[in-house]
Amino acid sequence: MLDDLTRLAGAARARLPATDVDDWSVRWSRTRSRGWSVRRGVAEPPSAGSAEGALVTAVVNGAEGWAATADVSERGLAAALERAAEWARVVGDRALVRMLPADVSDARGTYIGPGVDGAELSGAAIQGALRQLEARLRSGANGPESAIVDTTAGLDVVDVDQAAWTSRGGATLQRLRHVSPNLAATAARGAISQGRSLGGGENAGLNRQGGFDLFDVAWLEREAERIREEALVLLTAPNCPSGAMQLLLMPSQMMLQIHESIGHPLELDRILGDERNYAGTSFVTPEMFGTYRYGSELLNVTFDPTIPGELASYAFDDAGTPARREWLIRNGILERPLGSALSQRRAGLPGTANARSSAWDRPPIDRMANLNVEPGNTPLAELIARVERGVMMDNNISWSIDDSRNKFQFGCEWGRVIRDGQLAEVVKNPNYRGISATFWRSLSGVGDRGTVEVLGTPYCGKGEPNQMVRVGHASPACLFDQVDVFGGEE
């Protein structure tokens, strides 16, 4: 495939008359998505979609222009290259960054993600398994229907093929498969309703790269029973207590905490002001890197797209930079931003291979990929034993954070009071709030590898026009001190 497409890109460039184009690149992608779901006993129509096209980049006298095309023939690519060159000429001396030959990737290689060439499941087999799972959500140990009023079981599968070529000899091919099972149940009695889900809302949580073996029906059956019973328990649970107390966050909520109060604030284009009129700015400034205490000495955060199976793994970013594991925060000190090669040159700071695009018709911008909190050495039982008065929270259900990614307020599906080192009653509507760096400085315990879960979200939005990308987050359970916790009646 790569050889054929490389010849096509070269032939397209050769069709152009002699021009002032100094460098060029072509990034092609093909995406195929499939989805199945059963809701309240009814199989919904399966969904399917596909998209294919290429983004062509031209550099003229140091200015960069783009043009996207769904016509990936030799003629179509040649026409897109000429349009990209026209835009580069329009930009001219007004370009924010002058492109250098070194900015055009010469990387070569192939990356095949896990499960891409694995066995397939038929649509009928998937629908049959989802019917079975959804029935478990409705009819568990407490008898048919009960107070359960809404149930959903679903599976989404997205296959992505990407290839890129450049005038500097770069040629890369990457093939990925993303698998996302989903279970959710809502219980209601009178004016009260409560829900539980597999990972914190529809398709947020248990999202990974891999094959259909991730659709483990036996395990999902057990999870369906747990989700149903916990939704029922929440109906009669008291509201979460309020006040300053210890907070134990499980990985499904840590995922959101990492994403919003570490990931987005560290995006270098945001720090440089590129997103301020849309997605907001950041409380982080360039001067903070290397010295700023972002969290306690227990906080260690890495950017790592090289982990097989995590949701945002790859070998090359969309600018052709080879992926590497990098420390963002080490022993609580802020070390580097999430900045791609061009942002690094603008800011004079080190960065990461995180130029990412959501589709064939979008240019890459600075994005999160796999952003992980490194595990400590404390078992979950010991974390619980350290708590005199606090709450354990699991699965995000709501979030709000200001436009500098500093002040936040998050809510969860599930809470358990911890009293004198022991898990106590379940509580509903658990919420907490804080300020990003102050919150991370209160980190007092980090779970061991036995507490780690590898999760992710396919819905990270940013950029104009908006780009939704997949982001992976792995985290252990983490304990925080003196957090402002409150219940649903406040």
Given for the second form:
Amino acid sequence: MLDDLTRLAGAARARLPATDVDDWSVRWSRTRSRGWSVRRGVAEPPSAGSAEGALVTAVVNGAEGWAATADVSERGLAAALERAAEWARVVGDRALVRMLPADVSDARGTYIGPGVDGAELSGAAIQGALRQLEARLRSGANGPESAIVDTTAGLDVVDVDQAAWTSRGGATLQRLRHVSPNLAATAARGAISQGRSLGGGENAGLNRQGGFDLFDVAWLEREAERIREEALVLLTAPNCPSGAMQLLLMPSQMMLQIHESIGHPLELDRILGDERNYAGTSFVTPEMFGTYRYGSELLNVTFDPTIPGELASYAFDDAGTPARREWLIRNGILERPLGSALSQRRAGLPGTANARSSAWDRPPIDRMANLNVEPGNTPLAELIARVERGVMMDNNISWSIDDSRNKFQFGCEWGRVIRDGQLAEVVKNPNYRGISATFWRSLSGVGDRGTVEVLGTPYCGKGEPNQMVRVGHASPACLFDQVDVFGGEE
Amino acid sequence: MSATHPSERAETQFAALTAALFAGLRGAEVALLSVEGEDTHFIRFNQAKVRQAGHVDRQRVTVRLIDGKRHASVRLDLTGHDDARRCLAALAEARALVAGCDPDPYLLYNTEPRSTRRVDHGTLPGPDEIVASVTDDAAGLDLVGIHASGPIWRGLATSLGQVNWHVVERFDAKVAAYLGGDRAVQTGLSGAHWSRPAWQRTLATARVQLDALARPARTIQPGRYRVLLAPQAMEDLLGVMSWGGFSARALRTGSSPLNRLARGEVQLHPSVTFTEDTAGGWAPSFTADGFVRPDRVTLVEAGRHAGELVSARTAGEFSLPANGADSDESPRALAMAPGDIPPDDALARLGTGLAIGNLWYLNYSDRPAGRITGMTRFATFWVEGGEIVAPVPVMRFDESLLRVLGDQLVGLTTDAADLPDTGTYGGRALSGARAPGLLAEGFSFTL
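Now that the form predicted alone has been shown, please provide the structure of the form predicted in complex with the partner chain.
Next comes the full complex, and the chain you just saw is listed first.
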């Protein structure tokens, strides 16, 4: 496959009549998606899809243009290259960034992620298993639960093949498989309803790279029973208490906390102002790197696309930069931003291999990939024992943060009061709010490896034009002090 | 740079694909072929210079095969050559999926062909003009944002003889002019016919608003305040309401934030009326299931629940009449009726409080109760005696939708604004909303 496309890319360049193109690149991708779902006892129609095309860039006198085409024939790529070159000429000296030869990657290599070309499950087998799981969501030992009003069991499998070539000899091929099981149940009585899901439903949760072994039906059956029972418990639970108190966040909420109030504010393109009209800017400024205390000494955060199986793993980013593990925050001190090679040059800062695009028709921008909180040494039982008055929260359900990524408010599916070091009653509608710049300094306990969960979301949105990418987050359970906690409408 | 009317080529191509695909059907099989396409120039800029500029030429088709009560869909991108063979391969893949799936008791698609055709041609700017408009015209401004321009099309054909075709040629310039830090004015211009003078007037208005933002800021404490939400802020409020708010499925499965309204437990202010106004919007008049949408569906009338959005699948599931909703049952053209406050009197009617230009990042803090949280963003001002006094840094609110649109609502302005959805996730949107400004008291700010 790579040889054929390499020949096509070279041939397309050779057909380009103009001689003013200094550099070019072709990034091809093919995404194949399959989805199955059973909802309220009925199998929904299966769907499949593919998206295939290439984004071509051309640099003329330091200005860059791009063109995206689904026609990946020699003629189609040549036409796209000419169109990209025309754009580069139109932009000319009104470009914000002058491209240099060193901006063009010469990296070469291949990466095949876990599960690619692995054993397949038939659609009928998947649908059968989903029927079984959905029945567990709906019915307990005594038959259907009348308060359970909505149930979904689903599975999405997305295979991505991508390859890139550049005028500087760069040639990379990467093949990835993403597997996302999904379970959710809603219980309702009158106008009151509560839901539970697997890791936060479709927005988050158990999204990973790998094979069909991630669709572990025996384990999912146990999870389905837990989800049903906990949705019913929530329906009659009191509201979360209000006040300043300790907050124990489980990994399924930590992933959202990391994502919104560490990941996004550290994106270098936001700091450089590119996102100010849409996703927003950042309270982080360039001079903070190297000295700013982002969190307590317990806070250690890494960017690591090299972990096989986490949702956003790869060997090269979409600008061809080889992926490496990097420390973003070490012992609470901010070390480096999430900035791709081009952003690094613009800002004069170190960065990461994080130029990523969502699809063949979008140019790469600075994104998160796998952004993880490193585990500490405290077992979960000890974290709980440390809480005099507080709440444990699990599974994100609501997220909101300002455009500088500072003032946030997050809500969870499941809350559990902790009183005098003991887990106590379940509470519904647990919410908390805070300010990123101070919140992480209240981190007082970090769970050990036994508390770590590897999670991820396929829905990280950003960019103009808009792009939705997959990001991975692994985290231990973490304890925070003096957080403003509150419940729902009385 | 590009040939005129790519959508015309797409329509011809779609007809050819349709013929080839339907010729491949067997026995009693029924097929629906739909297409979503665009031919767009995207120019992204920062500091009034071009950050990224490029072009997308994309057509995505969905081949849906129905055999009795079994059905399945396969999507693919058209390449411009060999597409008939590729669509037939997709048909074969759909046939294999259908063979392995269960009958669907909720299958519902239109079996009474109703063809439609709407083509709205425009006069769009070329690449040189776009670049000049965001660099030369914005001289002296720290302008950041995006300009997207080109035709967007949607098509549907069924083997029962129905053909629907919908084209909108449109530009969407959405920008923010920054004074520094997070002080900025967001503005924009969308339409079918580009006017450089209109764009220059848009920027001139932004420059005037920046002058007001340059005043010393006033930080307010959390608490309840009287607020005037501009139509652009209302767009965000309507957006979060649309997450299941009007969905018949959500209303029957406990996940609608308007449950209590639909159950008659609460009423909104008598001046609140919501309509799904397909006739007045940009969305196509047909659904993926082949149903033609009614021109209007009244959702809330004079403060009372009056209707809901019912997709074909929900119609089958809950034995309801379908009314042209897409599968997500979100509005595509939600219109809020205007009120009786002339825009020139709005600040005077606010008196003392906050004039909010934009809201941002709304979400639910208690969805079944209709309580939301979110931020102010861009131009928000402290107003005293009907006069703008000072810009206000961003504030978080946490408030009930049912109260803001209910007993806390003071009035609505007479100037309902068209608010096209300029979103581009997966492709340029063809939807939007229309909303007036809203004056409310006791709006709760928390952080």
